[in-house]
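First comes one chain, alone, set out as structure tokens in the form predicted on its own.
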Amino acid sequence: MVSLDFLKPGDAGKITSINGRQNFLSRISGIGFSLNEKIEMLQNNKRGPVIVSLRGSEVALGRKEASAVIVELGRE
């Protein structure tokens, strides 16, 4: 398992945990992040925001936010 900010473009998997305070968890779940949700990295330039595909939408997250999302790669 790895945090979302370490994925390379094209890497995909399922979200296994989301770490953070309640206000962060509430906000991130409101934009579609939830446990066992399929996710794919679209853009990660190792600085600045990352862009992922989630539930048919493209979502940008800051690096600190992305580091709080833990993904199991290749899990169907």
Contents of the next structure:
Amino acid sequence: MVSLDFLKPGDAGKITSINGRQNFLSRISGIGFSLNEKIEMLQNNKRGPVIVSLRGSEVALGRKEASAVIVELGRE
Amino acid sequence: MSTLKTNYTIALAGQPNTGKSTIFNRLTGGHQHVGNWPGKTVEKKGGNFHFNDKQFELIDLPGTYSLTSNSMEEKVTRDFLVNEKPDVVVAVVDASQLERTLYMLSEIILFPVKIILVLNMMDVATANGVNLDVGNLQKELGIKVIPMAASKNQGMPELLEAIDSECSSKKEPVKNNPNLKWQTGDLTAEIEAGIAGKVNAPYPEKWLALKLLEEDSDICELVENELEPAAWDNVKESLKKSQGGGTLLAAGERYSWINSILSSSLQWTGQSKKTGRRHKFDSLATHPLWGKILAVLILMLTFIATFLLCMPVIKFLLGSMANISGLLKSSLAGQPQWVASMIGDGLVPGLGISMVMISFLLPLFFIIGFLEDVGYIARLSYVFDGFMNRLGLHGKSFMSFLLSFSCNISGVMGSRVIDSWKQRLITIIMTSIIPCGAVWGVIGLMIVIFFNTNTVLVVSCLFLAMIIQLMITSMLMRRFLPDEDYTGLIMELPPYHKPNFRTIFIYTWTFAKGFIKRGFTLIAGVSFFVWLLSYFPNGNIETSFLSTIGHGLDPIGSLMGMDWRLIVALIAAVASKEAALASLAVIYGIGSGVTSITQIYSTKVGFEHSALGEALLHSIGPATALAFIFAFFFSIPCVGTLGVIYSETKSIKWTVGSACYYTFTSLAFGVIAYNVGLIIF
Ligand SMILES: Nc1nc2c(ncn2[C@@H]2O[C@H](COP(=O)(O)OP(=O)(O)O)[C@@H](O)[C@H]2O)c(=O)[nH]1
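In place of the form predicted on its own, the structure of the form predicted in complex with the partner chain is requested.
Okay, now the whole complex, with that chain kicking things off.
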């Protein structure tokens, strides 16, 4: 299990947990994140925000925010 | 009195980028009014339309992803749903991103309101291979579902029919809908049972239970006040079982509901969901290096295009203003001199500068509206996020800062793309640090006159000071305005869309109206006031009130080595930055054409720069010049900017506060520069 910011473009997995305070969790939920949801990394440069794809949408996440999302690697 | 109701209130709700504005514009046409929600800084857009001899008032609720109490926009929406009880809520989702955009419906559907679900962007969905059984979806949800493609004007008549028939239907929604096909989670069920029948509030119980699980602060407070202490303790016991994971549990429950609803109605034909394959242009636009270069190029093109578009208009305006002013003055020759001067030097120039600004801002906002509509602005925020983080802001503030280099007014108004209120306020206040084009015009001349060979050095120092000022101000702002809600960048990158010029025109017009209301009148008013001060009591600026004020400020001026003349130039710049040069020209008695400092507001600089340079070189030293350059660079925002700061924040406190703060820092920088200058020279 790794945090989202370690995924390379093309890596996919399932969200196993999200850490953070209530307002962060509720904002990130509203934009499509939830436990056990499939997620795929689209763009990850060593610095700056990442772009992921989930529920058919593309979402940009700040690097710190991405590190709060824990993912289990592997495609079904 | 007729018992038949013919006036209905319809609310439009949905997540951002689902096409809400497009639908709003289609329904209301030009009949819209923009204001604020009472006591809030959230914009309230309303409009009217007629159908089947009935009148409908359409309220555009703020575009948000959910209904928590973390943001004012979301609170506005949920308060509206329970307090104003709209006759029908039209919930808009993006049919090509159903799973995600239905999240908002999962909140609203619990409320006791009649709902129509609009599946917008059906054209995109179909092209992506989405196959939807609308009839089945309608059955599963128990509400009317209308497929639409708003930008292509498809589905509009069906929506109107649906609104009309829902309004006339006798069926009243109940507070706790028993027919909802919602598989309640164990914990939610437990909490729901714990509060059942005990909370006297307009909110439905399942919704309350989910909000408690989410630890929504307002709802926790509300329920705690409503329940007996023992009952509240029980609820708290239940809540503890989530072990802090309540927010995610509640979200999970909502998404499960969405999936169960969609499972029997949604099919993907052709190749299944597109995965991972990205648009070529988007890879470029979000590239850490090329994306930034592209962004700067696009914004430079924006400025160039804006100038190309507005230059002829401005030329015409300036030319005709000078003529009008001259004509008026000569036709008023019989009147007392002050009357002619008031109209020719006071009123006409004030109106002139406002019109010049509008002709610059209109094309600028049009192009920004275009970039926003096609979906590019989100990419811009993305590539500059890391950079803006260093200032404690996120990428969405970047455009404001960049726009401010042309004009601070546009920077302040450009902050509307920022969704978090505190981030937006910090951005609005901080854009004033950025020197606009007019500031560069004035200090450019001063630098060239005094520091010819060291121009690069001085400009570098200014930039360095600007960065320091940005960092200090951002630190102070965050101290005064601790942002517990700060969540960094969490932003949807909407798919690119073909531009819809109707939306863009309306967007531009809304901006223009905002500016006319505040900026326009203020600039005209204050430049008139500056004329008053410079003319009275006896028509000579050297003995006018303005110079009295300048003399009065001598003690402060002397800290920077400035005499009253430079102080007056700083004051005149409040009406418009360009005015500083003209006021110097007038005071130093240079320039044949310029007799009043306010003339510069509307006419081209009518004096010899070299003559002004000579005069300045002879009367002030380099240390004072340096002080003036720094003080001017960081001077208080011009009135136009202050006007829009007020109209965007609706706060006298922040408007006056920022004016005072920047006056102080401007003087501080002036004093520092003067003393450093004394050492060097
Ligand atoms: N293809 C397509 N584009 C649409 C449709 N409705 C809106 N759009 C476009 O989607 C973008 C976002 O629409 P807008 O109304 O600004 O969304 P809002 O953020 O929800 O107000 C704009 O570029 C619209 O022109 C539609 O039905 N089909």
